[in-house]
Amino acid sequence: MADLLDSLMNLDSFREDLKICARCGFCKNVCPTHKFSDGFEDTSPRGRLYFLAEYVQGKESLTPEWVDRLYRCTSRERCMEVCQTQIPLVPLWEAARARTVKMGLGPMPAHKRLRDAVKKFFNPYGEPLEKQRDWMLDGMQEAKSAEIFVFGGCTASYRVPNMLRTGIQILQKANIPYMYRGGEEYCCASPILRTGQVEAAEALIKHNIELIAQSKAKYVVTPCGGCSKTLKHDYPVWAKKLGLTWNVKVMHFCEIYARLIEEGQIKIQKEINKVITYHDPCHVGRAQGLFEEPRAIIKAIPGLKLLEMEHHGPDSRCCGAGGGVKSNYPKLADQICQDRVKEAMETGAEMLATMCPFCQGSFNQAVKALNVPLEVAGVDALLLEAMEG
């Protein structure tokens, strides 16, 4: 596999990886975007690999059609898991996207708008920084110094605040002090990095690394799968490149909840009698290996009955929101998400629970569009309800 520090999305670093594709098609069978495309190989991971192998040898050109195909990936990472030759497919797609940006052929129009908003407002939604704390309730008060630094993330801060708000309420009920720098936090750069816009990402990453370093926190905790994946996997590489210090442990909120439950610091006060199914977010489960933690939380809440979907855990399907697909290909993202909701309905559960604001927001839209009797909630909301008695 190409060394991430050396490559930093440099397609040429993946030349050897491009040579070893077995053309088996395992990746094709699990690709969520290929399932809802025209059926031709150029929409499959195998087809994109073949094209890129030809391209780096000078036998093919990056046409607008191929640029479009390279951006139809949700970064689900299931293709990497089933690849028998262990090609780092998602980093490779991101490197290919970075090449299109460098050549002025990419990114896609919606991704350019995200970049422009980030440059001006430091978040992809174009919201002023002073609104970053609007989700907070009366009585929420961060500490000036604490081991835990809460990184809100743009989607949780500006669009789907329930998971962030609930996380703070749980920490406060468990008497866990935390730091929060709302109004100073920049986008983690995940939507910029995933769409190949490396140069635009650097300033965001540098600012956040310095902000967190100044706090002297030991842990960075976030409710967002995209943020936690980026902070865990990309920030150490960028810190080394930029000559900055990054010696914090990054955790998704589900890791904190599971640990607090195990240590007895979270007290369950009541039963919640619901039949639920759980969706593993791609960037929480597959990208970080966090499959057991959400289920440990569910198991700790008396009255909950978990019915697993056919595709769950490492085999979980995508909600369609990742990799820049939802912003530039909303109809494709909706198809992927509605397919997942239909699978949840097949379990007979009354609630679809998850642990990512992107997934939760997408599922809310899909349930409304399909007009099905399925509640959507975060596992954290169920935990808080059980704590309140």
The other form holds:
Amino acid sequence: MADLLDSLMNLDSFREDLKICARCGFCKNVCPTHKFSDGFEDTSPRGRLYFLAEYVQGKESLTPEWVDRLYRCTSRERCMEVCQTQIPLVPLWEAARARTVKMGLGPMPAHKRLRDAVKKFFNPYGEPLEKQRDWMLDGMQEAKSAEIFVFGGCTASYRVPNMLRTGIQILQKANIPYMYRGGEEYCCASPILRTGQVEAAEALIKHNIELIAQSKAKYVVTPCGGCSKTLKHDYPVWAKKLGLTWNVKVMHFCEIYARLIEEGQIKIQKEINKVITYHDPCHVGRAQGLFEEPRAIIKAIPGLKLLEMEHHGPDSRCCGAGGGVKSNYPKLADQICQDRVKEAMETGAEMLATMCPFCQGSFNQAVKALNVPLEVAGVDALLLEAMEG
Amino acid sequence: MADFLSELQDKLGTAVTADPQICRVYDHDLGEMPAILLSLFKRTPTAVVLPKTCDDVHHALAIAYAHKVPITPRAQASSGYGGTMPTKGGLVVDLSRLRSIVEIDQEKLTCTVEAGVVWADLEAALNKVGLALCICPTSGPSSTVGGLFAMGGMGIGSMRYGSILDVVTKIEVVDPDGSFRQVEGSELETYAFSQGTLGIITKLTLNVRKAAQILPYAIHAPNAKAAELLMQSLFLLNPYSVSAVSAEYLDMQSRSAKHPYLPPIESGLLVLAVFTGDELIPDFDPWLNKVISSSGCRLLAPEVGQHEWEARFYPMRIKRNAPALLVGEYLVDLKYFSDVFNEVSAKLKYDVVGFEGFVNRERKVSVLVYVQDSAEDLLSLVRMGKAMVPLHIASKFGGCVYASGLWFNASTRSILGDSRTKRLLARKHDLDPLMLMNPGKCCGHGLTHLPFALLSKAIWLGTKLITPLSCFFRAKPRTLAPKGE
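Please supply the coordinates for the form predicted in complex with the partner chain, as a counterpart to the form predicted alone shown previously.
Next comes the full complex, and the chain you just saw is listed first.
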């Protein structure tokens, strides 16, 4: 019997799922990439499913055009939520992408560059490892031993450090020791796995599992939606395949904050009089079910008024960046992101808050491109401000 | 064909594709049919056009008709009757991008929308201004307003507001030659359920209602007769929607859910009676209790009603636990509901997965019968006869097929009646003498190789003959556990 990992990334293991598609099209109406495509049925999840069902039966061939269509998915997962027959669509796309890679037809050019960068520098941004700690402020000092291991993630470490920085500041203010191994941490492999490059992911995952195991931490905490999803869902499976131990509890920073607030370990000192709206990152919300935690944090800050967008919670729209779309289809990602910013503007809020550096980075660009008076921030930044008094 | 394509592309640019890979995705609808049946048609179009405006539809039709190219309109293809499946190749007009809500008139309680507007999107837009849909099909999260009018049908709310024909007050149609036409009043009857055989509907005006609190009540009926009595009596209370599902169906639904739960009933049927807070009759509660008890039924806990209401758009969820599923469907007078139910249950006692029925204000009930099987192997054609058993039985009680599409095109008269069918055919003759608009639907055979045969008559007779034989062939039930949990 094939092991679990092979089963998860093997298109053939989805044969039964491909058969049970009800063809209802509920997925088509919620797909962000279909919305901004040329609109033909082939760009919808339902169209891709039909193709894959035919392909596994040998009735269709994997052409370069179909490979391209398979990569036009942000892993939003809303399609999975609305699917009548609960087809695990995003894992299915990832398995299909893995097949394209295996056949030498995928991934897309930008994804190859990510892989090359990761192989050489251990992060997709091509930054040297020694720069991984550059985000740290004076006075930030990790413990040699602690229950919490902070996993920075590449986007937060090298590009959008606010949420990582704030996370550490909040932990320090709450007198919670943490470990951090900046300079040794490799990419979590999310962008590699999401783009079907399974083989390239192995070395990264193995390194991180060993690094975290050596620390003897109980919890791994990260500010990044993609990292937390991957560490939470993919790492246990990989650890099993690699014969390694993985017995840590993975948490997104919002889970820690909500818990600290509930336990009274975080003291709120001041009001923040702002009207905000909250964007549920796909990999934090739908992928991990973390809808209540960010809202609990917002609720705990006096003065904050939350205006929900039309699509929020499980129905939240996407920032457009996930699934390798931002890297290979930047225009498509921008369209999706700008659409979301417009939805945020419709609430009348002055600030768009989120809990993922990848989303935050995309929103910063979209707000600039649209030239709209909307502040973008992390919920954690508001929390820190309220703690500072 | 090359001239046609270049002219179309010159006019509509990237809204047109002749890419065989894309065209292939347009060769089917929701229904799964045996390959041998599908092979009778040229179901892959030569080209697809995706109009973004009503004028685009006008250009596409004018060019196609001038070149004598068959035209198949399609919105979301969320029906399983083959109505949006090409039979002679040609041009598919994909209307899914015609999705503007043109106007909502809060005083007149009407709205005007483009044909490709999805019901769920329209409901969301109406809710923002305190309004709501009168009816909505259970395919509402993807199906379109134009699609329901063209294919015909009813939905949630039909108990009070009737069918789509009763709700729509005006349509804009592009004739086969490309000219625009406004249709309203009694003429609407000719276009409703005509499946794009007279032209392509581009806009519709429909009645809406003021939004009100939804009050769903789940009621257990011990058997079909009690459910029938209850559904008849519920008319006294002015319900918004009334539907019924069998215990077997609920059992399958509960096991197929993302988080499986205990089904609310173990036998009989569950009737879901939905009322709206703004139209409750005086002394509603005592009357409801009286109606329920006099029918020999029992009111279930409020959360059951709420749960069933929330699950209203997910009838096909059961496919996860019954991947090989055929669906039979019929429309019959409510007074014969139990007779047909009991006969179908007896005849297909090893195969039926469940029943699901909706009542409309004409006291008719449309019933879906889910039958365990698949369209995959060589014997599928024989076993498929089972899916026709419910319709054959219903027809003995004056019932008919719910919609005609391609597979039941010979039944058009039984759905529309003589007078409407006559008007439809006369209009078809006037507007589309070349029979290019959606060939094979409502009228015309649509078959390439057997131009003399009417397919649906062959299906009807064939399945009548093979049904006794089909009962000897049972599909092996298959189950599929939820994934990703």
